[in-house]
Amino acid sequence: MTTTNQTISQSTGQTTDWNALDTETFRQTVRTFFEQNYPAEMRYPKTRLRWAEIKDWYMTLSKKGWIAPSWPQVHGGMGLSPEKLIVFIEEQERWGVGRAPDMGITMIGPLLIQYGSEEQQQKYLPKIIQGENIWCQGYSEPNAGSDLASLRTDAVEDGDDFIINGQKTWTTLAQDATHIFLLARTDKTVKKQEGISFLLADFTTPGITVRPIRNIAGHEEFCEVFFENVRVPKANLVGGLNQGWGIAKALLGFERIFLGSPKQSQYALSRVEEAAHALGLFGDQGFVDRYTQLQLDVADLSALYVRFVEQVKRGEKLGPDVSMLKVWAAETFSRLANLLVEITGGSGAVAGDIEVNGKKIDVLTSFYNARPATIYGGSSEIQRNILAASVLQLRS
């Protein structure tokens, strides 16, 4: 089956070859659509939006043919090149478009396109596009987070099924999901990375329990998922028995480059600048020194991001050195969030908008968001180990 770069809008029936547009024309087209159609009250959400809150926007993009920008057109996507995909995501960030529960679009969809059987593609991909199936990711476990290969959830073959037992944790928005893709151990006699398989499960299957986890901000973005004698058909195995580790790594894709986007830090820097002007801190040399250093850190992050973006645009594979982008982005954001709380004093510990000399500023959201930023997508410690071993060739 051949693919093209053309997208057919479900609402208009019109076909567009987005990659034929020059970059600036494409950027302006996307920008105009977001500005005219994304609800103003949902811009820059302080928490991850739940499905009920953002379903209408998801369906708006679906009807326009824009819900899966990176997917080939034959599977209902826009077929964007890496360069155009980066523009699309940058414009979402610029306008403060909230993330829908998008694991189906960004992770399992592309994986099924690459590794799934034709039956799996036909069964699952259209329902992702149409918003019928909402997916979550079952990777982390209580004792297998950064060391994911130590996972203990197992899947035992039984006739035409696997029987799954175990637990997943930090599963984003599992309470809104209809399906989960997960890693499970299918062979305990081999090296830990070699005995893992990649499976798909429907949440209506008996034996699956989802329990939300309330975080320090009072939100329930993450969940625990328990599997007790859960029967999953062998037809739900993706990529072959014991091939899950390689498939899981394939899911990383553009993840680290987008986690390394400077937008989050740029936004936090603007909040620091707003608060500092309201408090008259630019007359304080100690503050100015710290602010200038962080301003330079954000500039360095932006330059580093552009370097990797250009690599993607050239169609080059990202190497292990992209880990330094993720580290620099997460830790710069964290330092900015800490400074914002510090300069606002006692008021900085108040949730929601606070008034700083007549200026309303949200302080704690950045602080809360910065806590997990150094952990998700691979902790800073793990990223540094990757850089030490794979880039600097250091050995203990």
Second form
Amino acid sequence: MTTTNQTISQSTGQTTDWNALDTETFRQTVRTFFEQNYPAEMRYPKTRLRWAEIKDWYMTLSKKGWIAPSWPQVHGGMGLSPEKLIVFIEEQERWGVGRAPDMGITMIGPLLIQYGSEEQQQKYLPKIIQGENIWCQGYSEPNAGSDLASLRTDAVEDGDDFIINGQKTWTTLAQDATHIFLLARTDKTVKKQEGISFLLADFTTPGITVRPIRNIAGHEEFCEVFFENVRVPKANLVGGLNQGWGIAKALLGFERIFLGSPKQSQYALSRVEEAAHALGLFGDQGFVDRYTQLQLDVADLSALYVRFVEQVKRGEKLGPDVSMLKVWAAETFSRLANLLVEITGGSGAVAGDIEVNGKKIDVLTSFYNARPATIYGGSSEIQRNILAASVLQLRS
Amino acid sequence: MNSDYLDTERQDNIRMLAESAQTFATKASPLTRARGLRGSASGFDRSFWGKLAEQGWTGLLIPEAFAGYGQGFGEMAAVVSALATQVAPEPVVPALVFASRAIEHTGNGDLQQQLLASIVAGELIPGVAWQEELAGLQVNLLASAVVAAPTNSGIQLTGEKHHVRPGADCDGFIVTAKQGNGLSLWWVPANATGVKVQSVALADGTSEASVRFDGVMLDGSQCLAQGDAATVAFTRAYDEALVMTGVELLALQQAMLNMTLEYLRTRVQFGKPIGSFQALQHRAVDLLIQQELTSSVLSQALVMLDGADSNAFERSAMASRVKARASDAGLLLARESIQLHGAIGFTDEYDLGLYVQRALVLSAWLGNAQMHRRRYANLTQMNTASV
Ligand SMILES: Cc1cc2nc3c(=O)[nH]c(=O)nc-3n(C[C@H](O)[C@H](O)[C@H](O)COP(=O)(O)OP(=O)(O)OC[C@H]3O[C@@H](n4cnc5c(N)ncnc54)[C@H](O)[C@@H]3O)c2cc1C
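Switch over from the form predicted on its own to the form predicted together with its partner chain, please.
Up next: the whole complex, starting with the chain shown before.
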């Protein structure tokens, strides 16, 4: 694999070594680009944006060569160093840039870069960068949540294919996806973890049905996905047969890094800050004390994040300790969302925006989004179990 | 709620009322009704209000002298709690506690008589328009931006109030206004000229309103109270409403905890009920403790409200204590119940969300926990009732 520090921008043909820029220049470049190109009416969206809404922006980033900030440049990423990646995230959240369906960028892409065959990389990675393929994650099932290894969706070998039957659930934005990566049982005779394979499926394959589920914020952001005799070629197996659990665990590392990023906390912090200015709360010592505590929680979260991202960049494997990043990120976000509800006082249950001194305050979006943050990607309880057992060596 | 403080006969009566209220509420107001009314035009059902009147509950707290049943807060709490358990969206505490009590505590005989009789009959659903801060951490009970001022053609009411419940289909408002250096309380029908009601959608599918008074002309007969009498009447009704909102929040806490415990016992992961994991057992216990703290402070508060020997300052401090505990515990139960359920707790189709959203609404209404801790601090540090 050749390494290069240059991004080749498709529109201009120019190359940029982002890491060579000093932080301030890089920050200004990113900020200016977001301010000039991200549609104003889509700032700080209240819901996960649907593909139809965010597609243009995805394509804008894609053309600019910015759609995959953390991917190596050979695969079409920006190849950002951890410090630059933080700046990129901070600027994104400061400007309220909506999150595109990003399972391709954050999960399956990095996974294929590490574990996929050359053929799989060539087939899928460019289409992720170009916004042609939108991925969703099919792990959870009605009876396999925290206990993922008990999953029952099965894939039976049949000639050159697998035939998949079963049900996935809580699949985020499956209704907009073109592809799903999933875990399926390929051997029922062995220990649970040893009979699972990692498969890719195209949603146009006959036998797949998607049913959206409404969440408590009133939005359809996750789905049930049913598989009925769905035939996928064996070329869609990632890693070896029955090696899915190990691969999924490696992916969990990427997921925890992604979910452990200060993104959501930055978002909530900027919302609290804006609301507090509008409400004149920076003269209120009781508020300032709490705000500062949370501000430093976010700052130290960034420091912890950089530590783990650096580890990845050095090519080291992530250990179980990455769980602490996910716990702290999700819980910091949650505390900020609580503070926002609190300082909006009598308006703390208003369903839309309120307007104070000309500033719009979105009271509850952060509160709702903070709920699943401690549930998905391994709940806070599961992460603590991992930390207790595997880091602290406390076992029953 | 623990009601050991009461004589046995009254205790028995309250228990019976609580049982019959629960039976009625479960039957007449299943959760599907609450679910179906979310986001509807008024957010509640006026014909259901008629049923409450048939039960005698619209006049439960109102003295017999005003055609009511003259029952106490212990009795009212039984009804309020039963309806809250079913997440009934009708504005029981806003109209039948806050507004009714404000009217009752004032001295305008004719108007008082007429309004209370209509309330008992279930024909009138009033709200109280008092709060002027849209957001932030201040609770200012006394009006400053809404002013009743004399003009050549009479007294004119100007200004805007927020967070008025019910936010739609409200027949009229008890409005607190600044008049000279003091407070006055007015009855303003919702259809009076110059009244503009803007409904604001709330998390639970009901609404509150911002109500503007654009030079509304007031007749002397609409005045419920003025000066110290207005402050005393309003503050007392406000404190009573805080306590009864606490009763609702406790009912929600209990419903959420019950649902969560049931789920912990039945949901299996890793081959065991998740309730067998000690990490979750401890969390559930912490929720129980918060629920019981709420219940305990409420018991004291209800005794105080029903008794004769408390003063205004003690009632205010107690009411803020209740609202602070009940709101914080309500939100904690809401967040933790979702967490302990996992993804299913985050879906709209699962009933837990109904309780969660109502808890959000009630913890913010009349001031959230932080606001009431501040009010408590002000009250007790200054040792005065005028906050
Ligand atoms: C908004 C949202 C989006 C999601 N998107 C996706 C997606 O795109 N793809 C996908 O595959 N999945 C997705 N999920 C599912 C998510 O991964 C699961 O919700 C998660 O694994 C938890 O499983 P569960 O919901 O079944 O809860 P359960 O596993 O039933 O857990 C219920 C409660 O028990 C606790 N618990 C369970 N086991 C233990 C234990 N051993 N010790 C202590 N506590 C324990 C949990 O922490 C939780 O509090 C999503 C979930 C949400 C809420």
